[in-house]
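One chain comes next, on its own, written out as structure tokens in the form predicted on its own.
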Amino acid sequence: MAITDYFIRYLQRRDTLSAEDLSRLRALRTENETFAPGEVIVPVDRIAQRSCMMLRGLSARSHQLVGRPEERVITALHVPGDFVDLHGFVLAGLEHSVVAVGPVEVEFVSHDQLIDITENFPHLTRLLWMATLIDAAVHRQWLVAAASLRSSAHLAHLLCEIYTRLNAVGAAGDHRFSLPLLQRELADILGYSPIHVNRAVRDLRDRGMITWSGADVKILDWTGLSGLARFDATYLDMEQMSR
């Protein structure tokens, strides 16, 4: 199965690709594989000999408390497009594992190959590093959600990040998104409890920012939806330019 395009789009939306390029990256053998929700898609601690690629669904970072089972933190979502574990291709082994988050399909790609595109094709072992430095810039700004922003404005950002990443790869349009989140998952990712998750979400409905039924999401208002949140796409480095 040829890899994705949802990452060929991920990569054309900050650069031009080659003629080159684009045949290499289509010549990439992937293997196909899908998961139910909660399932386990790369598990903690494991020396890998393949990197995995959203195809469809969404998945989580998901991080165990030591001594605490029964826990979790989130700290990153992964959509269509994004290679979930590439720094997994350079280390030796990860410090948590990627669950699915509803019904996900993913494609496999061998770190074989992936070794052939670092010797062979400059380029595109540049758009890789890009790739997990992105997804780095990613974690710092939760971070600086996480400590700056509270309840309504907090869940705010992440609904505007979600959509931006989406819409940048041809995932999502019209202000309309999938997001299969249980409030207790918002929870793990926002560190509310599902009580102050229901009233943030309540709270943007009642400003007519969102409508939110099930797993679909209409952003109704842009403007007042990222001027709350104070959302600033920059740090998802989506400026074409040759790198």
Second form
Number of protein chains: 2
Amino acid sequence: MAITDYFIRYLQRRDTLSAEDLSRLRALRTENETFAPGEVIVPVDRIAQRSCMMLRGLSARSHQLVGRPEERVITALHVPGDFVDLHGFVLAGLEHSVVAVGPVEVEFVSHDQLIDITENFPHLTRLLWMATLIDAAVHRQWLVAAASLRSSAHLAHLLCEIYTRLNAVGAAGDHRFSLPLLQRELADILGYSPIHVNRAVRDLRDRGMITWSGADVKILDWTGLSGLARFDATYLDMEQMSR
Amino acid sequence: MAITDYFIRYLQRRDTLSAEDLSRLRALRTENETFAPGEVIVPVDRIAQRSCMMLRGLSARSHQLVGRPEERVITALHVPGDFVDLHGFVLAGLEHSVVAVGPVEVEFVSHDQLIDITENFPHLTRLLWMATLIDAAVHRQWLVAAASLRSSAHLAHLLCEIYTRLNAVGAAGDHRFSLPLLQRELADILGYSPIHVNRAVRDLRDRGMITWSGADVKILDWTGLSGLARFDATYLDMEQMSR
DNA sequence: AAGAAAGACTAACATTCATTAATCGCAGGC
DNA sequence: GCCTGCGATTAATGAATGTTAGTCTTTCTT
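In place of the form predicted on its own, output the structure of the form predicted in complex with the DNA.
Up next: the whole complex, starting with the chain shown before.
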């Protein structure tokens, strides 16, 4: 997989890239880096000079709670092809950090190249914009899930979403995928205690919907799992459209 | 207040607008419309040809739950100056509707004018992008609040945020504001039952932190309320910065 | 092979929140 | 001035989730 190809595939799934758009993307100079589980990929609060695309593994946006330094909330997960902190290009510093979940490989793109794109490639700019808007749509869906689903269904929704996103970039198939999340980290995502997450995992297992051993997840009953979660993938905006 | 002036103030609070940017914004042709409480301003699912800016009142992004038509979740509130469904310009249809909360006045801007801006005004384009990214930051903060705060503190966080945003555009002051939300609608926002919302409101009242009668909210103890909510307004990204 | 550490898992109990069913209070219609 | 409807409020009960305190595997270390 050559540089930025995952992200190009991400875009091409949703719009047609012109020859100029494509060659501009292919001409991006990037810095490749790897991170061990738990390492900070993008620190909180600092105004960065670059943003990173996921190449391999899983990363998370982690919010430290004020006054409770040992607690955190995870507000997003990122799979290969995601332009993780693209929003850091426009905002005045991020209010969260990005950390590696499991081993991670990313590519950094300098912001001066993004400035060039926004100055000279309006269609490509709208597609970058779109990528951040899809992230926002995922945020909204997490809010809907948090407000309307109980523990097992809430967990089921997360599994359906992650599988759909991994599958969309070819990083999962046959209803199997690798999810190197600890139950403690799942708790930070879902807003439950680790013990309650354990109950939810056991419930989905007892219903025969999934197996989960180590980092290996297999969805045995997609219909049942997605029905329980009332999962509808349209919010991931994976339709072709001219933008 | 002339056309789009609220939104111009919203942008100027965060960056410097060049004379060209300003005149382009002032040249926007808009359609002014008013809505009664509960009316749909932007319907779900349809690919729109225009997006709307809030001029007066309060509106909400409302997600209908699949299979439960009487239930909904509100994932965002919008105050004057907000470019409510700007994301509809780039996404392939919205997965939520926008409804009026109390009486509302908005201005619609056609998407062909937004195309023109993205083709010819790169700095202004980045500012429009920024507006949608601030919405996303608010989504994330709501996720953090939902995961880490119990009922009273969660409600307190919402009140702190709305007051801060209203105050930033001059639509509130002296720790007073109008919030025409029913407790049932608050429940759709916070993910609680209406009864539990009532308990939270009573709790904040009993602590002497707020009064709330009809649509009139007064924060009596800002320090206490924002401390309870662990509210930190930096996520609203209200700092001046060149983007 | 023994020990240690980390994560998964379980049980018992406490707290938070949902549900159901009423009552209360206010505003509008007649 | 009374009725009516809607929303706010309260109480009682049960379900969902948190907390504390462990045990059980597995894996790594020595």
